[in-house]
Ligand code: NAD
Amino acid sequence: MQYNKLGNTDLELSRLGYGASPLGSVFAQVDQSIGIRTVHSALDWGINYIDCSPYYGLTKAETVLGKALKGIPRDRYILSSKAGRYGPEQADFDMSPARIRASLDESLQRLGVDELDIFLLHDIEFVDLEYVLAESLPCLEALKKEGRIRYFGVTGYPLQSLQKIVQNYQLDCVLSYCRYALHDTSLLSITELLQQHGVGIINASPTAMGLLTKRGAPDWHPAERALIDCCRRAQQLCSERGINITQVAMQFAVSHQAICSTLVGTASPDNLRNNLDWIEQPLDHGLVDEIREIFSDCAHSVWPSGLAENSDS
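Put the chain from that sequence into structure form on its own, the form predicted alone.
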């Protein structure tokens, strides 16, 4: 496993990280024992970075992850979780300092640890960014000084929201999802800015929340029909070549040197093993060029997310 330094921090994250959302039965009902075995397999196979959130399964993912980590030496893993998003509705966001502090206490208890390596504000585009800058981020900075967390950052989908925060506050890292993948590489438009500020980059959803899989987009996916159709064409191209599109998506997502770690979520040890094997194989750049050409025909690869004033689309 390759390990990369996260921005200006002293953390070295595995190139492939484990996204623990499936432990909360977010995508399908998951047997707890299999989920725990997946976490143990990830650690045994060299993954040292695990990400979670109280939002995933409405605290279930953190609870199961805490059971999986029980008895494992703390120096074997780098752990991140989040605050600010607690449900699917707009009313479920609360990034006030009081709620952030309470959320940290709750997460630490569920996870069975004394501190988080990384604490993130979850999906900042759903709240007033001026409030985030004035109240939420200073709270995270205070928690860092108090020794409750080691480093902090934000997550989000719209790049303009991440850009505004980074330009106005010194973060340790950002977690971006679906913005460096086969269908959309627009994360590269802000990587130079992030590097100039010493901000580490974590990439998530290399399959774009199911778009770049054999099964295709789930019914709830926010992408426009044109993008979904392009993904089906790309999947068909890969199928004709005898290759799983998810393999190409994984290889592509971890290939950029600016990205410290790419998170993959699964509650299956077999699927995780496939992902690890895939990223060790050489990327077929010719096939990637053909897939990227398919997506060049799609005018709208970005979907709305969050408040209108914070959205890229």
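Got the form predicted alone; any chance of the form predicted in complex with nicotinamide-adenine-dinucleotide (NAD) too?
Next comes a single chain, given without company.
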């Protein structure tokens, strides 16, 4: 496993990280014991970075992850979790300092740890960014000074929101999702800016939250019909070549050197083993070009997220 330094921090994250949202049965009903086995396999197989959030399964993912991490030496893993998002609706966001502090205490208790390595504001585009800059981020900075967290940053889908925050506040890292994968590589439009500001880049959702798998996207997936159809065409092309589209998706997502770590979610040790084996194999650039050609026809590879003023479209 390759380990990469996260921005200006002293954290070295495995190139592939473990995204714990499936432990909250976000994609499909998950058997807790298999979920726990997947976390143990991830650590045994060289993954040292795990990401979670109170939002995933409405605290279930953190609770199951806490059970999985029990008894494991704290220096064996780098842990991130989040605050600010507690449900799917606009009303479920609260990035006030009081809620952030309470949220951290609750997450630490569920996860069974004394400190988070990385603490992230979850999906900033749903909140007034001026408020995030004036109130929420200073709270994270204070928590860092108090030694409750080691590093902090934000997560979000619209690149414009990430850009605005990075230009106005010194962060340790950002977590972007679905913006560097086979269907959309627009994260590259801000990687130089992030690097100039010393901000580490975490890339999530290499399968675009299930779009680039044989099973396809879950019902709640925000992608428009046109994008789902393009993913089906890409999957058909891969299957004609005798290749699983998820293999190409995984290899592609981890391939860019500006990205420190890519988070994949699964509650299956077999899927995780495949992902780890695939990223060690060479990428078929010819096939990637053909797949990217399919997405170049796609009118809507980006979907709206959050407040209209924070959206990319």
